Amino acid sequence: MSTATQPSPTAAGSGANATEAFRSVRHETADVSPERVSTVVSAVLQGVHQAIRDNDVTYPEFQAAKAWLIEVGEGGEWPLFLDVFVEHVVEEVAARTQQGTKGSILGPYYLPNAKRLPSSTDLPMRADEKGTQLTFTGQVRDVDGNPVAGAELDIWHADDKGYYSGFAPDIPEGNLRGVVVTDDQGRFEIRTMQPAPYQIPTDGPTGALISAADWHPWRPAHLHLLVGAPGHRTITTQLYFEGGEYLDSDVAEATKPELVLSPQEQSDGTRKATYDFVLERG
């Protein structure tokens, strides 16, 4: 996927940027009791122990796993590994008690403090941004069907080569990122370029694991969104594209049928997709 003018981002570089971005955002932390720590950690360890027994793991395999874990830490790839292989299950558990639009994973490529934009807007992009123009429209409502004025859609996505600003060389800061504020009827219209599927960085230990297991490292094309408003629970989600490659084999296992857009071809060669978000009080 690399070109002569845009080198492919490295796993180490992406991991470092993802770690820095994670640390720069204030995250909710649970006040965890010793009993809860014991319960969860014991369950995780028991699962590992049982996998070793069930699969007759040998000492050389154990040592290889230990070396790999060290490399993941030294390479700064824990955000990449956890977001790709673990986060979708945490989100699945959280969704059991949530109403409104379906959620999905945040992923490692979120950056805070994107430019605030009006309800009808173009996402920041290069003058020669490649790809097919996509107009993304919709409305934000509450669970009772009332429009939510002033809701914020923090949206970001890859370019037509699968690269994110802030995580790849030669892409301007803030490219294809923004916080769109809905109008007094909760409506929005965002003009951008349709993203491409992308391959997670494979030149580090996460990529070595994927190769050793003979898995593919691809994610389907998608839009990332954080959708929220005062007095409402913020939704973290992703929207995919009908018929898109890897939609049924996402390496992160984060796709859901409720989150698939059906873009319509327009007479001018652009595409248009509509999606309404529903926020619950919280």
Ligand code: MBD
The other form holds:
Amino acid sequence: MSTATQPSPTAAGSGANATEAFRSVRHETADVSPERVSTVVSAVLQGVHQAIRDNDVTYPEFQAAKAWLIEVGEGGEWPLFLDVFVEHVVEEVAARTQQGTKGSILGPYYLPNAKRLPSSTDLPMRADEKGTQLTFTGQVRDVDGNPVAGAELDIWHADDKGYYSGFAPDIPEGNLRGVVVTDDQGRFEIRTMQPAPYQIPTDGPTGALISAADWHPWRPAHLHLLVGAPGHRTITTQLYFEGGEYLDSDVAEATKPELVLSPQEQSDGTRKATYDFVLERG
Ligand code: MBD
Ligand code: FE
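Structure of the form predicted together with this ligand, please, following the form predicted on its own?
Shown next: the complete complex, the earlier chain at its head.
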């Protein structure tokens, strides 16, 4: 491998980029009443207070926590930390009132305005993109089983080393990202490269916490998707790979059994996976 000459993505680089990316997306934000702020923030603080009592947390530990929190902010790692350790529970609550394909977390590496692509397409990739070719096909339907023509699959994923374009040096802008539009039968066929598992950057504060706690920093290999169409609720989800490493120990706890692809090995060494999405009206 020629990694010696290639700068590795640093936590500082990807963390700061994730903060910038978060600010660039018009996320729906809540207009929160004082009662709601008081209720939820009190509950969060009570949880912290109780953890301190239950574990006899000391002054040195309190100051270490304060120093670490400052570093998370300075390193721009709040999107990374929150999406890895908290978002899955927000998604769990949202899922209580959702029909159709199961959702999963958005994560910190979504970028808006990816290239629009036809229903049968290659994802943008480097001429020498490494990895195993993956053809990902399927259909988008509504809850009554009708195909949804012109649905948009906004797809993004890591490369064969687990790095995302926009969050690592030397990967072209828009690499392995695209908005694929389904055909008149709601179908799509996306040719891409199988992603590798993702490792939380070990050189930043989130990585430092993970190693201080002796946890592992890995997410199983995954595809990210936003699937939507006019008149339908947009689904935020991820798809995983049967037999993949870390499927049962995702550091972000974002896997679901319904979201695991079963890729079939083809005679030419490429892999083929199929998944159908179901959108509820809304
Ligand atoms: C990822 O690639 C990811 O999907 C999540 C949720 C958190 C960190 C990195
Ligand atoms: Fe991811």
